[in-house]
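The data below hold one chain only, encoded as structure tokens and taken in the form predicted on its own.
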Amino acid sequence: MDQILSLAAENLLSPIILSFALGLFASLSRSELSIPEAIAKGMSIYLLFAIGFKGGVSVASHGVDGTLVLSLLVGVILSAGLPLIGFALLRVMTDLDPLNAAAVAAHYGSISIVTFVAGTSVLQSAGVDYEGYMVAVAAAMEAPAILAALWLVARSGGAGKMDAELWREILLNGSIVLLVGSFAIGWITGEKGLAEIDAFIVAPFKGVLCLFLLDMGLVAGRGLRGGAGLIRPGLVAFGVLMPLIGAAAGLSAGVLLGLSAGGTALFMVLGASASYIAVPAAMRVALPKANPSIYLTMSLGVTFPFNLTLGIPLYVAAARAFTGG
């Protein structure tokens, strides 16, 4: 416990979680400031690739091996699994219809890429080692949940677009194009080409972090005021009790497949993290009658900041506890 509480002290007191909490005090203060959307596009553009880059010169140096295989398996299955649980917890937790209920588990499912590059920058100020392959597992993890909240959809009943346009958003997200990409480039290039680009993916990633964090908290806290009135106590318990839910079985996954304590939490965060950019597209052509304004607050205004504060410090303890690490 001491050591939760002492991981989560550092972490919240860290520039990272600060700048995410003064966007939050800015929007919710109705502050005038602002990032353009270009810089923050590009910020984000950045990010994906810095750590799609450096998780490919991981697996160049480490080789493809068994484990790699069968955690992209695991991934694809987590991905698939969480939706099914987060459907049910929502029938019972709250009002939702099926339809809304449907396209908010979808995004259980899938993963956050910028809370699971929190997550790597936690590790790394930890002096905690993972496996750079968990960047292909995060890529993988996009897909399999959308495909399930459809088949929930079709289950009870309603209807969910399956067209072309819809296999596009999924396997041609922008988002997604770019951190395959770049890790293949990673891969290709190895260790040589990270020598090469060393200054620009490596030194500024923390400060750049910082300042999307930053926008990130302007974002949350514009969805927090926005759908104030749609978020009730039971979506905010099932904001905070389904990433446990996906935590506890990233963590199930990571000490089966004998990952590090870095692999491990990684894929704990994998589990626990809400996607809000990828899902949220595909939900849009999907299932268009869904409600935005509850998929989006909830995984953007609940369990992000809760995974960003509290729940990676929690991860990393556990699975540092459970692995020994």
The other form holds:
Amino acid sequence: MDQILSLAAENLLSPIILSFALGLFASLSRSELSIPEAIAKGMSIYLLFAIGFKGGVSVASHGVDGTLVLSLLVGVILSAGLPLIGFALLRVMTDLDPLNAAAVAAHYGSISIVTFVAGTSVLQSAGVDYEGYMVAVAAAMEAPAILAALWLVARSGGAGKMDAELWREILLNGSIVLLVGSFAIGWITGEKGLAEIDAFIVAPFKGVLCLFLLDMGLVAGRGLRGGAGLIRPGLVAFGVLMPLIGAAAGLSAGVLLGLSAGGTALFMVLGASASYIAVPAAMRVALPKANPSIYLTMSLGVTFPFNLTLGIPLYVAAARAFTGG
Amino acid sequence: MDQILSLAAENLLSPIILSFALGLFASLSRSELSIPEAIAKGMSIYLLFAIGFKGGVSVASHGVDGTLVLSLLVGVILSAGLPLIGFALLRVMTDLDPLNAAAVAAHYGSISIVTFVAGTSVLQSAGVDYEGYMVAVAAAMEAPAILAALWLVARSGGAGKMDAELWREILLNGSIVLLVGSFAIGWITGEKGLAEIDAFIVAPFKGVLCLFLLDMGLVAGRGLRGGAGLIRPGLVAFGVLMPLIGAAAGLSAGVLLGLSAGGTALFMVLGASASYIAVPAAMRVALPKANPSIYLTMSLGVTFPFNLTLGIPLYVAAARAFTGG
Amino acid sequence: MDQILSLAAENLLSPIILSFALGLFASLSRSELSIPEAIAKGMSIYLLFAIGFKGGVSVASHGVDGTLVLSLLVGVILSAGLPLIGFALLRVMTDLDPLNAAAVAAHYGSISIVTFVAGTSVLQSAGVDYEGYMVAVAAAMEAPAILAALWLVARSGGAGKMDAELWREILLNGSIVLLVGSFAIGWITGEKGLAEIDAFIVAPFKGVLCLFLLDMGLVAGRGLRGGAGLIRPGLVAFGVLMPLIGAAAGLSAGVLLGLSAGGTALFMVLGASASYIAVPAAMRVALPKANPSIYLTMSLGVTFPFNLTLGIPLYVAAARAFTGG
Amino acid sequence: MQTHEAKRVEITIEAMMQTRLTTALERAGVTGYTILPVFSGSGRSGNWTRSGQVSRASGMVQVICIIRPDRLDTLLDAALGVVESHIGVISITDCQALQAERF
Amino acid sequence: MQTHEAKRVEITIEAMMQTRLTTALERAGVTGYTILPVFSGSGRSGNWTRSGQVSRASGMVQVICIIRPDRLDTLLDAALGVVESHIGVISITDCQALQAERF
Amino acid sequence: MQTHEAKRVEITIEAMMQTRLTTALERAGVTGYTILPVFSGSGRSGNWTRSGQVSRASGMVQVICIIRPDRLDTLLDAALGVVESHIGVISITDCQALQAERF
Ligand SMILES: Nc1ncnc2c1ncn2[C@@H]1O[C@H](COP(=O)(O)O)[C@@H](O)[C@H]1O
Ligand SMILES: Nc1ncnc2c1ncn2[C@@H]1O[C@H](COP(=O)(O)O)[C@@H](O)[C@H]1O
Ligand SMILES: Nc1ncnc2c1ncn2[C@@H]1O[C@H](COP(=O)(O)O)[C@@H](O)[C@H]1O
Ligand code: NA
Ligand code: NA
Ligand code: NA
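For comparison with the form predicted on its own, kindly provide the form predicted together with another copy of the chain.
Then the entire complex follows, led off by the chain already shown.
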């Protein structure tokens, strides 16, 4: 318990979290501080490329066995399964209609890569290792949740618009391609490749993450200002409960697969985190009648800060306790 | 004297100044070399975050005493007082009407953070230490000058438009929030926080500053091409004299407060520098009839290059002489 | 031969080439992965500044003799001469009309700075030194090819639009000014200047190059998707043959001038590479009736990948063989 | 100066729908269009701005087509098919165009 | 195709005044607008470009409103109140809009 | 509200030709214009997008002039001189402008 608290305290006072808080403060107080769209996108490309590459290099160094394939499979199942739980909970805990409930649920099956990155950074500070292929699991978990949500809508008598074009967009969305691509490059080029570019992708990584979280704080604060009216207590409760359920699922997965403490913690982070890039975009196409203010505020304004501040230290502590790592 | 000259010569031939000169040359010769707005903003966010953070860490390491509060206070007084001197001088030395004189004067009471950053970089090369909280003084000096100028206009029978919205914009403008925010983060996280992100905010700092100054050279040159006709000899003389007055005020402040040689030099730099981001923006709202070509050209085209090339080495030398540092 | 093959294999599996391949794959599979224009421009400014600066520093360290001037002269001759050969070949090998043949030929006389940068990076990995002033040669080779092409068009009875404005645009185009300017800054400030900013321009260089090549892959793939129909076998053959001719010319130049193995290899790279920034832009102004899809696809979609993957290792091997380096 | 009657159609549509719209326009025989970036906006579904955004979920683009009056209906049918169930605005203005052969 | 008479109002205004303008528009009951970035411009007060700029002091944005003709005067009053003492340009065009319920 | 008849001329032209066009406009006595960035487009010469581009060779900008009707022909002559041999589109719309002294 002490360990959890000290990890949580340390986490809360890290430059990363404080940068997010600064962004949140700035936008809630309506400061005109803003980060250009191009810079935000540039940082996100950098982070995806770096995290993917490092994952690939780690796989190249430590080798892989069947666990990689199993982990991917379990990730897909989690991503498709969590929306079903989320949907049922939302229908009970809130007054969202099936359409909006399915749209929100899709976000919780999928993942947030920056939460994942923040998780790896906490692990690294704590000196805990993790399986490099967890970034591939992250990529695998992006899309299945979307299909699950569309199935939920169809079942409720509604109809999402799923066409070939959307399939391609979902499976080849920018972050999946970049993450999997740089993972492959890291795997192919290994430690030698890393040595060539580590001054770019390793050393400055945390600093870039700080500025990126500053930006996320700005965007989240703006969303909260606009969407706060929609987010009733039931939804807030869901936004904190659902990540705990996702984390529990991730914990079971990690333990069953026999992953390391770090890998298990990251599986929990993936289960707990909610998408705010890929899924919202897909929802605009497939479920245009669902209200984006609801799902964006839930994902970015409620669950993301919860995971970032309290969730991650909790998941790391739990993973260590259960794996003995 | 020799020391000043050698410091000046060294300064003039540093990559930072030469990058500014390159930008100036490129835009004066109408090369189409340009830096995208988003990149310029991104670099300025980086510089503000880095300089604020490092200032905070330095305060965390060395502790603070009452001098911090006194310095802030003196900074505010300087910022509000210098425009009065500037206004009087402008009315004598130039034929600017009260409105334009007040607008120009406001810029000289406020500060230019990139001049401050260039000052810290010269100090660092010369191995001179300074009080970390000087970045907080810089933030405190941004706004008071604006109010002084509006008071001057009102006194001359004109009327600036000062509403609650503008108050908020001035006090919560992006650079103040970022500078003070990252200062706080640096203070809270201290050396430990710095260790996590120094590869991002310390090592590459000077290189980014070079590219930023290249951009400032481009923008200043464009301004000079457009505004040169407006800048009569009297204004140019003011643009060189006023920073010397501001620097003298900063010198007195530093000596009175008992600051180190570096801190005193930075106080001089703050006194001498003229705003080119926050104040011009506020003037467009509060004094829309004042001519932006005049104040922008004065600040960016005359005083900034003067401080960058000759001013800073002079201020550093003077601060050392007077503080015995 | 073995050495060439192993160098080629190593090159093909470097993060740089794989990043280009990833970009190509992403755009050919119509993923929406994209890099904002501002970020692409920012990276290109960074690369130009860094490569110019390092070239200048190298000249400051090793001194210059008459070879610099001779090399510049030979570079100009190559740039103006290669389009004549290219034009003749195009008229024989393809059915391009004189206008389009001249436009394409201009690209092959001029140079691609990113191919040059990739060349330096291969040399560095292989531990081969080169003359720092080769970046000045690169700058000198940008423009003459354009004039040669306009002369070819005039000779064929057409008329390019060459006015004073275009002259200025060509000679003061952004990349020339930045490359020559940072070369001068590096030369002036020397090793001391480099020490101040090497954490910015040296260490992260290769990583930035990877992301830039990712972007080039995206752009090249998009071009191939649009322009593939225009690129008949004859053109593809030209796109592979012409760089070999340019490289042969560069080899002769390097050997005649008595350059080092590295310098000779870079002369070959310059001869072999085809412009995709400066020349296409000039062609839009001077030869608006020439079809941009043809010259852009040739330069970026055919010759650039050829040089990047097979060309550079071949040129390095040849240069070493002929100079005994 | 010889000018020609034309229609200027301005379609403000979600960024995510851009490709679907242009594909539909091309199928409907539209030979040219120009797409402007949009920085921010406000409507019944609230405010949005692209500032600091990574996701394409919120944000719009503006597609401008200059077309011959007789092709207007075909274009609008195609556009409406895409826009209908999505947020967005379509406006049509009479204009004069030069160089009739170009559109 | 069912279309409706409408007005397209295009207000080019200093970036610093954007929030003040949109607040005024919202107070005047305008239900929607779209804001385009502007890259550069020229007028009686000289040239400007956003290229390389950090300060918001020089630079404009373009606010576009499609509104019902009967609301035009209210909108213009609100806009003029903000624009009057500032540099900027307002133009009004007759247009046709689809989906009347949307504006 | 006092408004004035005016023309809104919208010239979509290659980015490389921007300075040549504005110089020609200024010579023809045009006192103001606004330049919008263009993100992508499609026409007889194919598709293009600025995404990821470093070169200015492909890409367009949109120049907007609000002018008095009697100055239209001078402006069009000047613009056509530049645009003619280049790709691009010119459209002219009748509009109302406020603050006649400003243009
Ligand atoms: N009347 C209008 N005039 C101009 N743009 C509008 C208008 N109504 C909506 N828009 C744009 O369309 C987007 C979506 O509108 P809405 O569906 O009403 O939320 C807004 O954010 C604006 O960018
Ligand atoms: N006639 C015009 N047509 C289009 N835009 C204009 C016009 N006049 C002014 N502008 C825009 O408004 C800005 C300020 O104009 P001004 O107050 O005349 O300097 C200019 O920089 C242009 O962006
Ligand atoms: N009918 C049109 N409506 C709007 N923009 C057009 C139209 N035709 C061409 N354009 C724009 O002008 C560019 C060049 O057109 P083109 O010369 O037909 O290839 C296109 O890429 C579009 O940006
Ligand atoms: Na999840
Ligand atoms: Na000052
Ligand atoms: Na060449």
